[in-house]
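In the form predicted on its own, a lone chain appears below as structure tokens.
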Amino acid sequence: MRWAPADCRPGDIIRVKVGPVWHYGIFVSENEVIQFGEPPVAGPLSGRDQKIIATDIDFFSAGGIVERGELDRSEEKRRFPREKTVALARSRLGEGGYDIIRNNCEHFAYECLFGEGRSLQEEELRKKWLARPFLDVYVAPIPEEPDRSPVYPPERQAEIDKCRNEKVRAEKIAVWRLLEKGVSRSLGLNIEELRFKKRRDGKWVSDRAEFSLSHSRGAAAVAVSSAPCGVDIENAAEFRRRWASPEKLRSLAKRISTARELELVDGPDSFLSLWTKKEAVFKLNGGKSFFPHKTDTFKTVSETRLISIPEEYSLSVCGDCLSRLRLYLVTEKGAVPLSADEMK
């Protein structure tokens, strides 16, 4: 489609620079232009209290300089004839629920002549914000009974119903039940809308964003990024357990660390966060095995934070946007910033 000033016929899409942004509508006579909300001559709509409404075409134009859409040959085969458009924009006069990003006077204009609603500049607003450097990480307690529904996509379906061990199937489904959280929140995007295929070294990976994914016993941990990342997280309390044993724990971290990073292993502590950091960078850089005494955490800046959800966690993250790093509890009541009080 292209746009020029020109001669308006009914059932026309039509628009107008105001400041900024285009506002548009359907032409039906230069007495009336159906259109969803008035012209942004004060700035950008509210939407609160807007709704689709006919003015002349000089309150429409708001004294800029109306331009006609010119169809080419497959859109003007797709378009819905003149007196349909005319007949579905009057038929929606009143109408409310203006949104500038997902429900404005672009798409209005596109459904009334094509059916469906497009609008460029929801498009472009869209690029521009998924183009921004972001690192969002959203841990989340693991239910006792996850939601069982099959998950997107169908593959990573089958790989969880493969599983034999129970809990683990459950940490799954959990984890990736998160991602979907992630990713509406941080992209604006339902899960459905993204393209997903596991690599051969077992990563899965998506067209529209980079993620990494963790879970241990009773917790689950996700990154979503504009740029690649790694996240793990461990549960301390099960951790120290575990490695409670001074001796055990020295005789396993100088088979692991490197010189530089034995000389920080102190305690359980500070052999958590060590751990942690491995299991991040290695899910940065990505590889089919784990050798933790060849991942050198030194070599890739990364961050690591205690946290309470309530049992406590060590929370490893590192990715190119660590400095735009936000921390978010997920709970049934949705996503809220990690409060210093949960964070050491």
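Residue numbers count along the first chain shown, from 1. Keep in mind that this is a model prediction, so the values were computed, not measured. Definition used throughout: the rigid core is the maximal C-alpha set that superposes within 1.5 Å between two forms. First, how it differs from the form predicted in complex with its partner chain.
- Shown in the overlay between the two forms, fitted on the rigid core, is a CA shift at P81 of 2 Å or greater.
- After superposition on the rigid core, the Cα atom of A280 is displaced by less than 2 Å between the two forms.
- After superposing the rigid core, the C-alpha of S245 moves by less than 2 Å between the two forms.
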Contents of the next structure:
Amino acid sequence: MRWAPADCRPGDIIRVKVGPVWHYGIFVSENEVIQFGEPPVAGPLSGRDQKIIATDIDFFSAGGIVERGELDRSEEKRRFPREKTVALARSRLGEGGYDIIRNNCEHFAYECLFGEGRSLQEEELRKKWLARPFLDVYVAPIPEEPDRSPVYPPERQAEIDKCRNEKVRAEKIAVWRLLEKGVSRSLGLNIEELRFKKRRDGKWVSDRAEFSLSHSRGAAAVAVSSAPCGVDIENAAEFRRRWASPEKLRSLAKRISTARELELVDGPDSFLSLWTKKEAVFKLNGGKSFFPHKTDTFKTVSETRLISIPEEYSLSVCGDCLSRLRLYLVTEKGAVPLSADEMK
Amino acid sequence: MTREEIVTKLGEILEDTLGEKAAGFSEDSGLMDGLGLTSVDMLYLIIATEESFGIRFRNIGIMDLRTVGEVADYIEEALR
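Let me have the form predicted in complex with its partner chain next, following on from the form predicted on its own.
Below is the whole assembly, all chains and molecules, this chain first.
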């Protein structure tokens, strides 16, 4: 559809720019333009009880230049006959339920023309929202009794069912439930709106979101981002207890570190910080096999935090949108930003 | 070294890594999905196995070995 000022005929879709937005209507005559709500001359309409009204063209235009929608060939084929458009518009006079996002003047005009509502303004804004750079990381303790209703997609459920270790199975369920929440919160999508695939290297990917999963001994972490990302979480409290011996730690560190990295390891926490960084970077870059000593953490920027939820965990995140990193703790009450007390 | 000896020795390493959680393992036991080893545990298992058996895991990623039996296969092959 192209828009241009032109003489109008009954059943035309017309619009006028009012401030930053377009106001839409159905033209019947100079004395009858049917529109959802008044032109928003005094600001957004959402707060007022708007109805479908008929006004004259001068009221509709609010002093602006009226443009007529010129339909292309396929749109001409799809549109209702002009008389039907006019009849439909008239039949809805007085109707309310205005919603600036889902049921506005543009939806109304398109419905009268094509039978289905659509708002290009809304679609543009939605596209903008989805394209914004973000990296949200959600962390949650594994619940004692996870929600065992089947997860979507069935292939993930089948993978969970194959896991024989009860605790690991609970973690696998919990991390997917956390992904459901993350997708909903960060993208406004239901998980069933995404299509998932397990790649050959074992990584789960989707068509509408970049994400990364991690779970370990009592906690799950999920990164959801507009760009590729990697996340890893490890139980720091348990690690300190089990790897107190400096000799053992040294042998682990030597095995995984480049010479520069080795200089940074002086105890369990710095080791774990390095380890989670490496796993996060590996997840970001992808690949079939994880060779820690070949994963140089100096080559990829990452963030590592020590968080208490309430046990202490080391968490590393990396990704193209790292500057937009936001961390949330997910509890029954919802997702709350991790406070400074919970991060060290 | 017989297969049985290899698996027994592996059992000691698993016990050292996991404690009581390693009890009742078999060759079919999954390392991460079955016994619940974390990625750090896998690293330790690999290092301890190398030290105990005098072998090196070459060209094999930390999480490529899925079961106890697969580790035993690798050791058997390396000792041959």
